[in-house]
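The chain below stands alone and is given as structure tokens, in the form predicted on its own.
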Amino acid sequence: MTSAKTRKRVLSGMRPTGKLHLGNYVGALQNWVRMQDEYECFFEVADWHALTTDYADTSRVKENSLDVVLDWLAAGLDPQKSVIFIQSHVPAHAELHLLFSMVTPLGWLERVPTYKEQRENIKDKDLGTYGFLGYPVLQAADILIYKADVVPVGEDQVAHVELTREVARRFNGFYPATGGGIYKSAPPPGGSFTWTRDVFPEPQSLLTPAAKLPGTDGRKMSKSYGNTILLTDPEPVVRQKLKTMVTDPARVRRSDAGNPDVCPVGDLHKIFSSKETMAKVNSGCRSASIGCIECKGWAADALVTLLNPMQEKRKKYEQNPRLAWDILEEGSRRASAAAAATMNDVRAAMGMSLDFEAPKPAPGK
């Protein structure tokens, strides 16, 4: 991986909720794997973010973190190309979060759409905490501590990146770094320019292509709905789950013609099946020359073809999880080095450098 910042830098991450499913793969992970050769990538297991809603029970955070990383490695994330690390193993995230919290207006956080939505929809947990309200500030620290240029997100996360841009803009306004930048105002008569530069870039959202991936009940694939196909599901489990998957509701009898465009199984075919299989699905379903069981079998074939190589690769780490933990430790060291460089800039801009500096005389003395 390029050591100097010669490529645009990316930061993204996932909460450690355990083994990943196909929705995680299609919605983010597949795209991350492709990005590794184009960007300088930092991928974090966001274990502190998991605490914003699940602070009452932390017993599985470490196990879930390892499971997430095993799936990342199995899907193709390469520690030689990307920095793969655990958020809490880089304490500088917490320091920057604290400093950002000093300058972030409360109103910015209260207007974040997902804050209101989750407060309304999650009734079985007490979300009236400082940590839950302030998690977008922690997210801003995650992004900006690596001076990320772009953040791959779905549409529901664009507001968080915009808040990150606002935090960067506000910090830069309060604390411009001196030297080696651009002048921001004309000098006074007989004076000289004060050269300044921004400590933080304003990152851009990089919208992730969002394929429609239904779960086995036709709704969006989600662990909360219990309708997922895991990346670790063995072939018999995949085939059994597909057998129970809902189909075109208008196709009641085997002789009824169907429409793959309104069928959840058809949506799976569009994402995972070959053009040849898709042609058979379109022709056979619309003419009722194939039944739903046969169509589901073809979808299962495509999923097994995708998942088998991942599962074989995952076995190496399952048999020796220390290998994955070593990758995380090395990634956390590399992330810490990048974060430390940023924090040096932050402290210098704020006049809070850790190095001793002789007190400056007051103006006019």
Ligand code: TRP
Contents of the next structure:
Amino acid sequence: MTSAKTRKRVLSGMRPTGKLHLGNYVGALQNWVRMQDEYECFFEVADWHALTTDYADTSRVKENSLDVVLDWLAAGLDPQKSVIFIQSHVPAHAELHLLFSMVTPLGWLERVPTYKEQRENIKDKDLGTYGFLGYPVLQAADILIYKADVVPVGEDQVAHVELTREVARRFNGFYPATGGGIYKSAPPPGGSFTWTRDVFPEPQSLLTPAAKLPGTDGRKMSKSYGNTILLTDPEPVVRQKLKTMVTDPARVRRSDAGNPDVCPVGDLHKIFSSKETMAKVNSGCRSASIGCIECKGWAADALVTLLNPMQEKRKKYEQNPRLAWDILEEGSRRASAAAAATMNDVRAAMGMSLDFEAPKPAPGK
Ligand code: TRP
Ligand code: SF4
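Hand over the structure of the form predicted together with the ligand; the form predicted on its own is what we had up.
And the full complex, kicking off with our chain again.
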């Protein structure tokens, strides 16, 4: 077991926008669960980020935050191993966001691909706000306030981590650390330490190996397509959704041979089924000796096997949501302590520490 001091730090987050689906699980959550033993992990419910688009109606934000945490706990995030918290309960994020907003050029934000895309595509909300443009600045504050080394994210978030690195570099350039700088690299054997007097490390994004998870219509599984299988779907719902799932279009009749490599159900098998089942699917589909209904039943079996234990675990928290809330409060306390340490470094580097300092005598006197 590596000790906390030698372990690298991870921070990642999700916006609380409703119950999680299998795509969220394979795309992020499963990876987070695995990282808990190797890294010192911070996982954040980014409720302020949710406000950047949904500021007009905040009635469900809190409920959604609790919901997302239930899914996290059910999937195996462990409060004994990781710090699990809500962004808005650690107000220092807002202070760092403000300071970063001073040094972040507008052009950097206007060039972020997700910004341009969403401005063009989302027409039912007014996204011409200061907060929406500043989304990546807030994300930079989330990451850097914990001096995270590694940020596990999907492809769509890489540009935000890149901007985070640029903000770190610019801040470090303006405001060298006054004490307790960080090592740029490990000292060579027998060699001396190289100090960089930087407040912030530049975090690396860690791309989640993008398992292509199709939804029931064959397109990428996504809430906005309405083609999801939720982590909370009960067995009959999972089986029903599988029944309506699209298959290899070449397999029109039962007697037509198919190809699991071009079938969304085949993709599910590749991700969730055992080698033995996969072998049966491959030979049975290609020789038309199995039907799609049978094949989908096996895929449903694999999903149910995965989801059942999660749903069991979730029950405990559903029956007593206070338990989950306590975990968040405790996590937010631990996160606040880590954030406070960084904010001390930040204020000191900027010459704005909270300590009293006698005024300096005028030069030449
Ligand atoms: N922007 C991320 C998303 O939409 C959520 C997020 C907020 C995040 N803060 C973060 C991800 C910090 C990684 C690190 O998925
Ligand atoms: Fe897809 Fe399975 Fe039908 Fe083959 S048998 S087309 S893999 S559902």
